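Presented as structure tokens, the chain that follows is alone, the form predicted alone.
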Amino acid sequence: MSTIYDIAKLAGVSPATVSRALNQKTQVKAETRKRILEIAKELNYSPNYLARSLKNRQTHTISLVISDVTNPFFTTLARGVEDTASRQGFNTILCNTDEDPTKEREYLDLLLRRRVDGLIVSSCGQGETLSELLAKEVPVILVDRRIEDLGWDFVVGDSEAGAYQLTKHLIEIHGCRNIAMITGPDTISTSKERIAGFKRALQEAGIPIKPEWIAVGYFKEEFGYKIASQFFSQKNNLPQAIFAGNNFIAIGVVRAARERGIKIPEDLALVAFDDLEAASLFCPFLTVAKQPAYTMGSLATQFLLERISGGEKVREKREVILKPEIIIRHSCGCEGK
């Protein structure tokens, strides 16, 4: 890899002159600058941004750490982060943890070594790894999933309210009483809040909560398929409806139902958290609690950039909880949109 010292030797000038020329400083003669730029191009020179960042103490790079980049929710959230960061002259590094705490820790260690200016994190853990960042004094914004005791800003969706509204709709509009729930790990806030909203709707309706009908595990299609298949194997105790903790789980439920000839919504009502962009190709159309993913990513990035540029001026912890949009479609039994 070529350096400014190689350029300086070939141009017959000092390294300082090369640096000034490459950085468009006015004190370099036009003829000298032209010769330096030509040599730099011939040597395929690229600036050492890490060295520059050490001097300036800023890399103009942030990172977004999410659990599943294939999920349309996180894809849209990431676009909100990247668009907002780019407008402010920041680059974004995207890291996908696959809901693996070990992988999350490795990414965070790597990002700190790369000296990113700040982090936006949707953590797959309970905060043990993230709590180590407190000593690093690196600005962190939590997105989608919150961890209360860390004291960081967060931007999340109202999972409890969305789950409550969807479950209440099943009960009051469709008369469902035997409702099962399949969701992600109950160690993260989104799952815990969705379970809480689900239970609250049942309790208000006087419906007994059946622990065996609340399955926690992974926000994955295969988990939805596996648990739904187990529910469907109980021929004399089929649920009237299933609440899917996210869109991928819902796909797994639909796949399991189709394999067994169970029709949605005629035989089984289905609701889910988070929408699918390909919903128009999906039959039946899903009734969902749609979160403003792009806004979530954009706001989190604005908060992070404010912390990076003048963190001492932003003293208060900022907590934003965004309401989901309940979209009624065919999968619950309604005419839908």
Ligand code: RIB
Second form
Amino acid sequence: MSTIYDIAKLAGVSPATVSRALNQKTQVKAETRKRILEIAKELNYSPNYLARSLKNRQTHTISLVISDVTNPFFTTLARGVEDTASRQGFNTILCNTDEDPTKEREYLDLLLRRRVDGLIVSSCGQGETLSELLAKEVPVILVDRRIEDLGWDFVVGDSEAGAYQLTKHLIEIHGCRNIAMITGPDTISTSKERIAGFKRALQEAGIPIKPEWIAVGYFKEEFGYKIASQFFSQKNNLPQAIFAGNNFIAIGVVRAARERGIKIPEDLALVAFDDLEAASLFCPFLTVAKQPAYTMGSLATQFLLERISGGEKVREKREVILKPEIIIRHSCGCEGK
Ligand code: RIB
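Okay, that was the form predicted alone. Show me the form predicted in complex with the ligand next.
Below: every chain and molecule of the assembly, starting with the one above.
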């Protein structure tokens, strides 16, 4: 699909001049506009894209689509998006999909009808919805969760490295070998990558991977509670440690352990992805891999606004993977902070 940059290059003018010419703005000489329109025609410049690139059609509104508005990870990410967008005069519409691909599709349909100028999406789907609905019309930046082959910019956390470091800490510092993992859907990149990091640390230590100790389901407290309860019911086969795929799963594990008088970390070590900042301020307990959620949201928004404004710097696809911070506290067995 040709873009205004391709037209600009062939016409020997800036993308902004092409945009003005396509917008019928007066600041473009007649012969320049004529040349630009001829090149646009030769390149079969997409009418939909043409329609969308008309600067004066901007609504100065973007949308952030996330899967769990109650999770502090996403609220911090949303803060980064909204702060960055509002500083540049854009409004932000927040959509919560509850990890439901059908709800995600309904929101994407609605957002297209509302003609938002661009979207930042932490998708709970596999990209079929996104690629079908959005490929030609509005710029999309993937945040937190990547989807292969869509060809869009993404800003994500390094889930594989964070999971590897947490698991390695349990093995090397606390001598754990029987470690279970409870995580979200393995159709979602963050969960898939956390499983990969968990397995890499086990393999490096020569610890056999037990599939029955890797539970894949939902990033929800109830799922953590349910699976941990099942683990705890196997009296002769208790894990020494549990790696929770996110903060809400960790809460479920703690609830199940408390109900059975299992002490953390004395009887069971626990580590998790994503911090619970408010809780950690009052009770610095949970050892976590903390993702730079605010930076993730802010950077994704900067990338999106650059694409919407159509500057030269948007030519290449941008892929940013941000390292999580490993915060050692008490739940793993360390004295911690
Ligand atoms: O809490 C939900 C999880 O899914 C977070 O860890 C985030 O990375 C998202 O992918």
